[in-house]
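The chain that follows stands alone, in the form predicted alone, written as structure tokens.
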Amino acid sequence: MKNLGYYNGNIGLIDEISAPITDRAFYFGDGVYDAVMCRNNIPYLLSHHINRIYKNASLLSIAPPNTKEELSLLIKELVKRVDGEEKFVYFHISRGSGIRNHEFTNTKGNLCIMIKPQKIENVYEKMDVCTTKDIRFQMCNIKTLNLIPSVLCAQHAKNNKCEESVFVRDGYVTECSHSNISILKNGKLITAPADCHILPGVTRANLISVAQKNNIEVIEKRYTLAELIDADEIIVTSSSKMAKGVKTVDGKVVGGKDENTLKLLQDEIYFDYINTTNIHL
């Protein structure tokens, strides 16, 4: 198949899969979602993922109609239907469905799944950045499908000529449209604490733990829009993009003083991604 659309046990192309309106997902955005990068039908850190969609579930009461386990293998059969060496896994959770009413409805969570082929970014090429006020509300630390913020924040960067916006809030960075950011600094990595201004990425996680198995200092503090322009290097973090640099913000050349490390990370998680997925004759 081209590609893969998934709905509470009905497959098909993407775009002849529907679901009803009673969903709440299509009322309110009531739900979470996740996803992941695939290749050699090997979905990238899967059990990472689930755990987070799952937590991210029980903490806005959200009854899954999987197990972990089962989302798991459903996964990893799916993918093998899609062409393509290398794809991008889409899966949400909704509260359900119901007559539209804003208070929970006592079913359980509908899941949608979408799979389509898609190529891992070049990790080395040093992307443009802008900036752009963090006016998202508070639970930033949950996955959920309420993203107008991230879109708005998105379109914000195309319109930029940008890859990727930057969210401030009261004058320190959070992260981005759909990535986190952390910065190099004086052979240190500092990246924003995981409250609930920011997403706990899992490839943000990856980072932390390739950063502290090579000895390099990780601090969690917040950090300041002039700390990311001074870094020494500046890394943008995602399922998509892995690691990549930061050439400029809002136009203005940053980085290239510490490529070293920069490329020391970037290789161990890239190279991760490519062993953990290989095929094992």
Given for the second form:
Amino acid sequence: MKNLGYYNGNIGLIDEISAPITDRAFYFGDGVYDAVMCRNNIPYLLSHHINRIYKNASLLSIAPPNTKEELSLLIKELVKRVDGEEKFVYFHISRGSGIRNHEFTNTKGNLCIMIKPQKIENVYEKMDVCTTKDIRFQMCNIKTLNLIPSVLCAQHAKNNKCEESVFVRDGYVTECSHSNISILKNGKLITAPADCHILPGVTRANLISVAQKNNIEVIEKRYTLAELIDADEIIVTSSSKMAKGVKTVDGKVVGGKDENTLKLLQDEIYFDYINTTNIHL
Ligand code: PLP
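Now show me the form predicted together with pyridoxal-5'-phosphate, since the one above was the form predicted alone.
Let's see the whole complex now, leading with the same chain.
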């Protein structure tokens, strides 16, 4: 298949699969989601993404329709049906269905999955980013379907011919529209703390652990926009980008002062993805 859509057991091409309008995802964005890269039909770090969506569902009292093991097996089976070496797997669990009421009863959640071919490209090519005010709520640690500020932030990037847009809250950098952002300064990795203002990214966690493995001190603290611009290197991380450097922020040239450390961290992250998803495993 060229792509795959799944909704509560129905499987077809993405365009062919529909959900009922009573699904609470439809009118409240009442659900949680996650996304994972897949190579050679091996979803990369799948258990981390599954653990995160179940944790997020539990934080919002959403009842997933499957166990973690069932969801994991289902994703591993479904990816085999889609053509291509590298794929992007998106999955969400909504709270369930019912006539529109803000209050909810304990319905079983609805599961939606979408799989499409997608390559990880230009890992080592630095990107342009722009900044935007972080107008999001206080639950950014939960990957909910409510993404209006992130959608506007991503569009802001596109309008400015940038690859990402960086959220700034009260002068402090939080994260990007769909990625985390960290900096290298004087040989140390500085990244915003995993509080309610950022999503604790799987790739951010990976970046922290490879930095520590390489004896690079990691400081989880708030840092300002001025510190971002003054950084030796800026690193944007997400499952679909891995770890990318940044060449401009709002048109100002940045970084370029610690390319060896940047490359070391990028290599560790990218090669782990390649090795873990090697067909000969
Ligand atoms: N921050 C936000 C707001 C995101 O939407 C994402 C990914 O979609 C990330 C960070 C990166 O998370 P991960 O590394 O788990 O893909």
